[in-house]
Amino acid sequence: MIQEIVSGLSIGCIYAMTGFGFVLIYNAVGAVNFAYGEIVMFGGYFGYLAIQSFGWSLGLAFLFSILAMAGLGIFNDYFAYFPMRHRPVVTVIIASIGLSILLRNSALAIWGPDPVKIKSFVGDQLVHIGNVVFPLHQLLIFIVTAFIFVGQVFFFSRTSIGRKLEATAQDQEMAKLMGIKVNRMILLTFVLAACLASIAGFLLAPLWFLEPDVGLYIIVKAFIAIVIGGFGSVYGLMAGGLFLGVTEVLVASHLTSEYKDVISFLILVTVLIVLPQGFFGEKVAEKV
C-alpha cells in the first residue's frame, strides 16, 4: 500500500508541475492553452533527440531541452497568441488547439508512433525504507517539485521580474500604466512555462513511455487537478495533483486499471457540483 501511495504521489507531482505551467499562461493571457500538454511531451522528446541522435549525456540533453523549449515558448507566444491578443478569448483557445494538433502531428512525423523512453538521472537505483522499496527517480520527482513550488513563492514575492509578472497577470492595463512592458512579460511567461514543461517532460519520460498522444493525456489530468484544487491556487493545485495521482494508482491496483480514468472524471464532476471553486479556490467577483 505504501509503495502504491508513493507511486501515486510521484505521478501527482507531474500533474501538479504541468498544471503550474498551464496556470502561469492562463493568468498572463486570460485564456487556457490546450497545447501545453504537447509542449510537455516535446520537452521529453527534445531530450530523447539529444541522447539518441547526438549521443549527448543526460546533463547536456537536459540543457539542450531547456533551450529548445525556450524557443518553443517564444514560438507559442508569437504565432499562437500574439496575433490573436486583441481578439475574443475563444479565438486564442482555438489557436492553442491548432498548435496542439500541429505539435502532436509533428512529433508523429519526426519520431513515429512507437513509444520511446529516457533513462533517469539516477538510473534504476532503488530506495529501501523498511519493507518499502521504490525507485530513486520518484524521490527525485518529489525533490524537484518541492524546489519548484517553493522557488516560485520566492520568485513572485521577492524579485522585481516576479512582481512585474504578477502585476501583468492581475491587470494588464494597470501594469502598462505603471510602465511595465506587458508584451515582454507575457513572452517571458510563455518561456518560463515552456522551460517548466521541459523539466516535467524529463521527469515524466522515465515513468511513462513517450508517444505523440501522451501530451493530450497529461494535460487532461493536469486540468482535472487544477479544477479539484481550485483554479489559481498554487496550494490547491499541489493538493489536487497529489490527490488525483494517489487515487488513480489505488484504483488501478485494487480495482482495475480500465476504470481509473473514469474515476478521475467522476471526481471532477463531483467537485464541480459540490464545490465549484475547488478545495482551495476562492470566489472572485467579475470585473465590470
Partner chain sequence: MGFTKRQMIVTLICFAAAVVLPIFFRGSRYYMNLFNLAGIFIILTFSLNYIHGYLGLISIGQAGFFAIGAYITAGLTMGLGINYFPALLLASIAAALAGVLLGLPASRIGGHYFVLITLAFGEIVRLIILNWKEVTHGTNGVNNIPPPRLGPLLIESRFAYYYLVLFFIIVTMVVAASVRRSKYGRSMLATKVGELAANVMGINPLSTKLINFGISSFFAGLAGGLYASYIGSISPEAFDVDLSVDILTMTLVGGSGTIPGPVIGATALVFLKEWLRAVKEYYMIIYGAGIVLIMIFMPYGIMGLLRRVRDVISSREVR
Given for the second form:
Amino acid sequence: MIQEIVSGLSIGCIYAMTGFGFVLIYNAVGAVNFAYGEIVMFGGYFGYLAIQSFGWSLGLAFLFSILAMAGLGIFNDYFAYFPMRHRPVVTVIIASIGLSILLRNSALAIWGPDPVKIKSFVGDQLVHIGNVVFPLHQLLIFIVTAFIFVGQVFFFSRTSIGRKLEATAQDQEMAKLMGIKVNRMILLTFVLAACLASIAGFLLAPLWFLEPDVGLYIIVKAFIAIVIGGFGSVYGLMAGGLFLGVTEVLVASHLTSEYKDVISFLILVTVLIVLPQGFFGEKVAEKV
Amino acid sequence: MNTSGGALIEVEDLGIRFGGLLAVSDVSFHVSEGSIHALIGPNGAGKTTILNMISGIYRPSRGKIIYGGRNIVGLPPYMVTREGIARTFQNIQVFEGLSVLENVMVARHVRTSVNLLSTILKTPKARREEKSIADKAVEALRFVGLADRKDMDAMNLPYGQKRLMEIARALATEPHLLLLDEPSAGMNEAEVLNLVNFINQIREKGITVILIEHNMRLVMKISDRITVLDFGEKIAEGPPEEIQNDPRVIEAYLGTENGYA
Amino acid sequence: MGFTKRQMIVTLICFAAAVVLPIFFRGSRYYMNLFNLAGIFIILTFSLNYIHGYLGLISIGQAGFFAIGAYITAGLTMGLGINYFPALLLASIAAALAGVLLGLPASRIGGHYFVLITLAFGEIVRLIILNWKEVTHGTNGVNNIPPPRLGPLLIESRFAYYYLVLFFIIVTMVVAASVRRSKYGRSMLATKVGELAANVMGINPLSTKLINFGISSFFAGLAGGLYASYIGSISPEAFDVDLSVDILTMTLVGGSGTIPGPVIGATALVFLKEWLRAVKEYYMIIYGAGIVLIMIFMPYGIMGLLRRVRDVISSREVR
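Output block for the form predicted in complex with its partner chain, input the form predicted on its own:
What follows is the entire complex, opening with the chain shown before.
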C-alpha cells in the first residue's frame, strides 16, 4: 500500500511538472496550449536522440535537450502563437491543436511507433526503507519537483525578470505601460516552459516509455490536475497532481485497471460540476 | 402588481463585497410605480453595481430587492427579465454579427412559447410566433426611430444609434421597470434632447424608469426623485429641487468634473 | 430575412448537381466510396458547426457521439432486429441525450474547460467501447452489420447508398437553415458573442446551450448510424481523437457558422486526405501544420475567403 502511494506520488509529480509549464504559458497568453504534452514528450525524445544517435552521455544529452527545447519553445511562439496574438483565443487554441498533431506525427516519423526508454540519472537502484521498496528514480522525481516548485515560487516573487513575467501574465496592457517588452516576455515564457518540459521529459522517460501518443496522455492528466487544483494556483496544481497520481495507482491496483482512465475523467467531470473553480482557485466575476 | 403610486421596487439595506472591499453598503431606496428615479453620484459611487444587483448579474452580500411584492435576490438575469425588469448597459452590448432587427428580436424570445420541434418543422404556430417576434421588434425600433436601419449589421450603427437600439431592445422585453445606465453617454446635444423625449414617452407607456446619468441637466429635467450615492453609500434622496441645494451632495461633487451645470 | 434569390439559385444548382453526379461515376466503386464518405462527414461536420459556429466553442469529442450513433444502430438492428430506420432515429436520439447530459456540466464552464471536457468525453466513450467486451466485442469490433432495408428495397450498393446519404444531408441542411433563422438560432448567436448580455435580455444560457448540444449530437449520432451500416463493421480505433480533430479541421476549412461551410470543408478534406495517401508518413505532419496555417491565414475558412473576395469585387464595382 505504501509502495503504491509512493509510486502514485511520483506519477503525480510528473503531472504537476507538466502542469507548471502549461500554466506558465496559459497565464502569459490566456490560452491553453494543447501541444504542451508533445513538448514534454520531445524533451524526452531529444535526450533519446542524443544518447542513441549521437552516443552522448546522459548529462550531455540533458544539456542538448534543454537547448533543443529552447528552440522548440521559440518555434511554438513564432509559429503557433505570435501571428495570432490579436485574434480570438479560440484561434490560438486550435493552432495549438494543430501544433500538437504536427509534433506527435513528427515524432512518429522520426522515432517510429515503438516505445523507447532512457535511463534515469540514478540508474535502476532501489531504496529500502523498512519494508518499503521503491526505485531511487522516484526519490529523484520528488526532489526535482520540490526544487522546481520552490524555485518557481521564488522566481516569480523575488527576481526582477520573474516579476516582469508575472506582470505580463496579469495584465498585458498594464505591463506595456510599465515599459515591459511584452512580446519578449511571452517569448521567454515559451522558452522557459519548453525547458521545464525537458526536465519533465527526462523524469518521465525512465518511468514510462516514450512513444508518440504519450504527449496526449500526459497533457490530459496535467489538465485534470490543474482543474482539481483550480486554474492559476501553483499549490493547487501540486496538490491536484499528487491526488490524481495516487488515486490512479490505487484504483488500478484495487479496483479496475481497464477503467482507470475513465475514472480519472470522471473525477474531472465531477470536479467541474461540483467545484468549477477547483479546490484552491478563486472565482472570477465576469464584467459588463 | 402594486397599485399606481405604490413602490414598484424596494431596495432594502443592499450591500456587496468584492474581495474584501465593500463596494456598496446598506443602500435603501424605493421607486414608486410610474416614476423616473435617478441614481447619481461620482464615478465609483456604486451606481452600476446596484443595477447589476437588481438585474441579477451580481448577487448582493446582504439586503433585499423587493419587486412586485417578492424578493428577487438570487434570480438569474434572464428570470429577472422575465419578471419584467429590462436594462441597457453603460458599455454598449451589441450582439455582433446579428442585424439591428435580430438584436431586438433576441429580446422578444423571453415572451415566446413555441417549442424546438415545432420551430424546426415550421408549424403554422411557429411561423405566426416568428412573425410576431419580428413585428414587435420593428415596433420597438420604430419607437426609437431606427426602423429604417433594421437590416443593417448592428455593429455598423453609429454610437448614439447603438444606444437607442439598446433601449429598443430593452423595451422589446415588455418591462414594467426599465434600468437605463448612462443612456446619454457619447450622445450629441440633439440626440440628448431626443433621448429626453423618449424617456418621457416611456414613462407615458406606464413603464417605471431607474436612470443612471452624469448629465445633470437631463437628470434634473426628467427625474421625479433622485438618490445620491458616494463611496457606495446613500448620502441623500429627494426630488430634484431639494437635491440641487443639498450641501452634502454639493460637497460630494466638489472637485469632480461632473459638477452641476 | 428569407434566402436571397441568388442563394436560392446556387442552392438549387448544387442539389441538381449532387443528384446527377453519381450517374457519371456509377462504374467507379472508388469514387462512389469517396462520395459516400464525404457525405457522412458532411453531416458530422454540421454537428460541430452548431457548437463552434453558433456558440463559439471547440469540441474535440464529436467522435464520441458518432460512436454512440454507430454502436447503438448496430446493436438495435443486429441484437434486437429492429428495422434500420427507426433504429437510426433511436440511436440519434440517444446521442442527443448524451450530448445534453454532457452539456449539463460543460455549459457551466468557459472555453478552455469545454475543450477539455469534450476531449475527456470522447476518450471515455472510446475506452468503454474498448473495454466493455461483452457488448462491444472490444477491439474485434462489431462486424456484418446489415444494410438498411426500406420496405422491399435493400440499400446495398454504393450507388443506392449515395442517395440515402444525400437525403440525410438535405434533412441536415434544412434543419440547420431553419434553426439559424429561428429564435433558437438567434439565442445561440447572441449567447456566443455576449453570454451575459444575452442572459440579461432574457435568454437562458443553459437551455440555449443544451438545445445546441442536443441538436449537434443528434446529427453526429445520425452520421454514426449511417457510417455503421455503410462500412458494415465498426471497431474502437475508428472513433479516436484523430477523428474528432478531423471534424474540427473540416469545420474550420469550410468556414464555421455557415451552411455551405461544412459541405465544402468535409468534401475538400475527404478528397485531400485520399490524394495525400501517397505521402502517408508525412501526411499527418502536413495536416497539423496546415491547421496552424489555416488559423494564421484564413481563420474564417473558405467561406470567409469567398466573402472577402466578394467584398473586394463589390467595393470595386461601387468605384
